[in-house]
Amino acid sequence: MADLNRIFKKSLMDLTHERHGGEIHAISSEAHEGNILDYSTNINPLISTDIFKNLLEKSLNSILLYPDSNSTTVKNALVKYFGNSLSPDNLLIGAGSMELIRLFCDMFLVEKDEVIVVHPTFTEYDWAIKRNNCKVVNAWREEKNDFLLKSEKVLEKVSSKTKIIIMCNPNNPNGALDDSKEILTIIETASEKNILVFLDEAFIEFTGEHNSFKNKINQYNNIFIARSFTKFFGLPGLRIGFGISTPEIIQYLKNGQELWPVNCIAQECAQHVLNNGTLIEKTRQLIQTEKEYLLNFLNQYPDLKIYPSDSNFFLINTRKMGITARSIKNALLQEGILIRDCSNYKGLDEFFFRISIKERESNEKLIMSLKNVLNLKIKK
């Protein structure tokens, strides 16, 4: 028998992925007859398979061919979506923003480089860094500041070994847009020190395109912006996302990408949602209305801390109530609702959970179930 311990890379033996939302596959469908409301993922509730039925039928012939390795029609649709403010050379299409995170780290990091990650945030940044045998340097969003970005907290972590700074805006899990001046201060300082900035804008569509930093790529050549078709456009199962940067960075990353990174069906569906202006406007209206509806309910509990959010989800702290996120999650599961226990985020503890925003009927069910759980705790 081969000695696998001598074959495996020792530096990768302990590499693991953190727990995420969307655990619906791991939950017994028999217990809930498959009718689980998933509030653990932050996905547009207006997207349904009905939108794609005719498109998929027409696209069946494309599965007999290799997909376009450059995703040309998706790039053209994005150029149109952005009002011709970008060119196809500014765009890289990938198998979800997760592939872009991995690719970016693989292509730029050299062993022992340092990467500053601003926590609490998406946990997979750390994975992509560690798989390159590089060091994660933690910078912190502080709870006393509602987890908003402070540039000095990031820049104090810069050293001669810093290669990349990773930030998310709006940030996950708190959902708030950061002050653009704070982000620009980091970008400008990083540029002076030849440090790259990876800016994850997976939720930016919920806030409006005017909040994106995509228009800064011609001013600063050290920025790469990751975008997603998962959240606002509701295509998590197809794995498609895109990056925005200078043509030099885009081509460099493209050279290290797999030859056919995105399948043909994903390309077809991405174009379809980008061209659906009615859906885009309805989504923004729904999220605004239902955010107010949920917030009005949550504010009835003064011991709940709800952090400001510009996205389609809320981060909630139950410390003053003395009830853990796991307890709330388990209680809601009994009523067929799944929420995101955020205790595994760096910088958070067992009292943090996150809920997304859905359509009114689902939100009414969530409110009724949450009311039962929270009122029971108060009575105790």
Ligand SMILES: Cc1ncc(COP(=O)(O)O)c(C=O)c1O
Second form
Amino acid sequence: MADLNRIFKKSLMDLTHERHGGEIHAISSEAHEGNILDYSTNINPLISTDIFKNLLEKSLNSILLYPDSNSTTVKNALVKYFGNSLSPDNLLIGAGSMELIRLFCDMFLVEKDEVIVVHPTFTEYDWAIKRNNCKVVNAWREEKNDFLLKSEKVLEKVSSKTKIIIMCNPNNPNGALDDSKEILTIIETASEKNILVFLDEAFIEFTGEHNSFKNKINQYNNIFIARSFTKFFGLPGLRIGFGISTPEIIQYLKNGQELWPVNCIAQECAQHVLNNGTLIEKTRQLIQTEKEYLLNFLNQYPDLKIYPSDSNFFLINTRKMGITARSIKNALLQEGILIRDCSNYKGLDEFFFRISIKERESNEKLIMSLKNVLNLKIKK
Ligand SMILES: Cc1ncc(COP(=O)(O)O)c(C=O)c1O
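Could the form predicted in complex with this ligand be shown next, to go alongside the form predicted alone?
In what comes next, the whole complex appears, and the chain from above leads the way.
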């Protein structure tokens, strides 16, 4: 028998992924036979498979060929979507924005580099850094500031070893857009110090395209913007996302990417949703209306702290109520509803949970169940 302990990389033996939202596969196979309302992932509820039925029939033949390794038609659709403000050379298509996070770290980091990550945030950045044997330097969004970005809290962490600063806007798990001046201050300082900025805009579409920093790539050559087809465009299972940057950075990353990162069905469906202007408009309206509807309910509980959000989800703090997120999650699960217990985010604790925003019928069910759970817990 080979001694695998001598073969595995020692530095990677402890590498693991954090727990996430979307544990729907594990849970559905248990008690609920697939009838779970998933409020733990933040995905557009209006995207249904009906949209793709005709398309998939037509494109079935494409599974017999290798996909276009450059995703040219997706790039062209994106250029059109962005009103020709970008060129295909500014775009890199990947297997979800997750592939781009990993690729970016793999291609730029050398051992002992430091990467500043602004927490609490999406937990997978740390994983991508650690698999390169580099150090995660935590900068903080503070609870007292409603988890909004403060540039000084990030820049005070810069050292001679800093290679990348990673931040997310609007941030997961709080959902608020950050002050663009704070982001710009970080980009400018980073630029002077030869530091790269990785800006994750996975949720930016919910806030409006004008909030994206994509047009800043002409001014600053140290930024990379990651975008996703998972959230607003509702295609988590297809694994497709894209990056926006200078042609130099895009080409450098492309050279390190595997040859066929995005399958043909993902490429077809991504173009299709990009061209669906009605759906895009409907989604914005739905989120706006349903957000107010949910807020109206949540605000009836003065001891619940609901953080400001510009996205399709809310971060909620139950500390004043003295009820843990885990107990709310377990109680809701009995009613067939899955929420995200956020206690494993760095900088949060057992009193934080997150819910997404869906269409009215689901939200009514959520409200009814949440009412039962909260009222019962308050009485105890
Ligand atoms: C902020 C953020 N970025 C990126 C991702 C990964 O998304 P994708 O499905 O595009 O890989 C997620 C997924 O939850 C996320 O929350």
